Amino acid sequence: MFMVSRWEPNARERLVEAALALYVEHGFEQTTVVEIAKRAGLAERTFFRYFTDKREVLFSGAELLEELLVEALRTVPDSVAPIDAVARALNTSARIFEERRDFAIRRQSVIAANRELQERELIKLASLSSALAKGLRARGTDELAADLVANAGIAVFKIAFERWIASGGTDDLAHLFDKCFAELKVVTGEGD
């Protein structure tokens, strides 16, 4: 009889890869936790040690991204304008996405095919915006400006990320962030 070890090596990564493969092959709605665990060669209960539900496989990295952005924002000198501080913070995330290009592209295709996941993605982006606004306020930016800049920064993130995904991840994501921030400054009259 085949016994599944209690502490399988790389269980989390195996579950993520299995889930993503099944979501792409069969669709998010049609994939069950049992199928994900089976594909990963793990017990169903192991899935629930790492994830609360099958959506969290796609969104479990949100907290780490938020921490990365907030920490990057914290290290930008206070003399840097708020919008430029957010731009620098977002640029720190580009490398991580590019290192996980295949995952990011497949993940985004699953999200794009499901309205519930699209809504969850918007919630994640709103949480990132709130965290950036809080970080800006900690730098001394007033509340209204912090909210505006953080929301603008997340809009830039979303648009640049969508363009990066559309390019198949071949465009340089940091360059796309810079290009979008430059365009934002032009349309607001700051880049003249």
Contents of the next structure:
Protein chains: 2
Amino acid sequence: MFMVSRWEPNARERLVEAALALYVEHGFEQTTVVEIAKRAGLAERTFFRYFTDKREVLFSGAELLEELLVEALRTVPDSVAPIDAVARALNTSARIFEERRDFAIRRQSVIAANRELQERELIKLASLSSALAKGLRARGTDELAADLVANAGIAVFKIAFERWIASGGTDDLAHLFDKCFAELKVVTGEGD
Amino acid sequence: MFMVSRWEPNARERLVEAALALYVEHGFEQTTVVEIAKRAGLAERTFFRYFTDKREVLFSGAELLEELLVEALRTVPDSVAPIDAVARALNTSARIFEERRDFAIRRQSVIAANRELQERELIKLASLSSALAKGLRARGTDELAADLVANAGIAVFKIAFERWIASGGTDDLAHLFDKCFAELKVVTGEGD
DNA sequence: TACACTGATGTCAGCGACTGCCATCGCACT
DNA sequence: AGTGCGATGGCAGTCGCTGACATCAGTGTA
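Mind giving me the form predicted in complex with another copy of the chain, seeing as the form predicted alone was just shown?
Time for the whole complex; same chain goes first.
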């Protein structure tokens, strides 16, 4: 049935695009939700039906990433050491970002310029970490080790991603993950 | 000179105490800045002269901690491996928390109950991490290693602190730091 | 003594984020 | 025709936060 809906479709996507464009153009703080909604052809009230707040519009993809990583972790044989299992899970996600390189770069430039957005990003990463820790526990890793490995894995993710963005998305993200994991093993292996 | 000031002294501390008490009693969201100010015998406007926002009142000690850790790191001989240098710096700070055990516990219970506060805590930890990384670079550690070690160190701090709070402050925080660093070396040392 | 100066505070108006409540109105189903 | 559903709009109100200006005790100075 070809039916002409009462409203334009993809309201959510339109809001994300409108928000990102305005954030890039005028900055996050200088952009009001009314402006975003207007640009998407909607009312302010509707924005808040799709996103809990003005920041969330840039982070709605995080749940997807979390599910992806948890699922990837589940498929790694239990015989693989926790840290390597997390490394493999992260590598699985590299494609996703490389496929949306331009979006990722624009988005990250906005986040880098605003502290509130950095806060939101950090809590999303923390949520990722706790999901990974849960996944590790399900594989038999003990509590403390799971927390440590998950947090270290997220640290690697953050640092590698940062460098990938800094390269303009030209570096190979999966290789950066590997490089960081390798370096992590080196720097935690020395000493006492 | 004994002079009777026009206003009660320690406005800042009064605001912190009033805020913490109200956050504990009614929760963070349910508490308005007007209430905090009133309880401290001040006006709302004055609150915002001392703290940039409603959350910051629980995090004003963070700069102090950052300075302490950076200074502690500076005093560790360059011959000590980066990860161990960070471990020593963290151990230096254990006393501080144990001396304010009750305050730390009340504060943490409020933070645990509110997402916005967790965001603020995470960005303070990230700031700590970047300060440590800078300190490591000053000791000759290269960029990537410094970032990794600093982030790993902060992860340890977070995890150990979490467990210390969970113990009601009865565990020895410095020992928890050591235990986490030791475990970190184990879990990153296995595998490929 | 008089007077200007400072610094911590108060008052007030106003913006923007966010919420609750109710209205609208195509569409589907009966 | 009637009834309910779902996505949206409109509106009023609260609260976080800011800028501009007023207040006034104490300090220094002519």
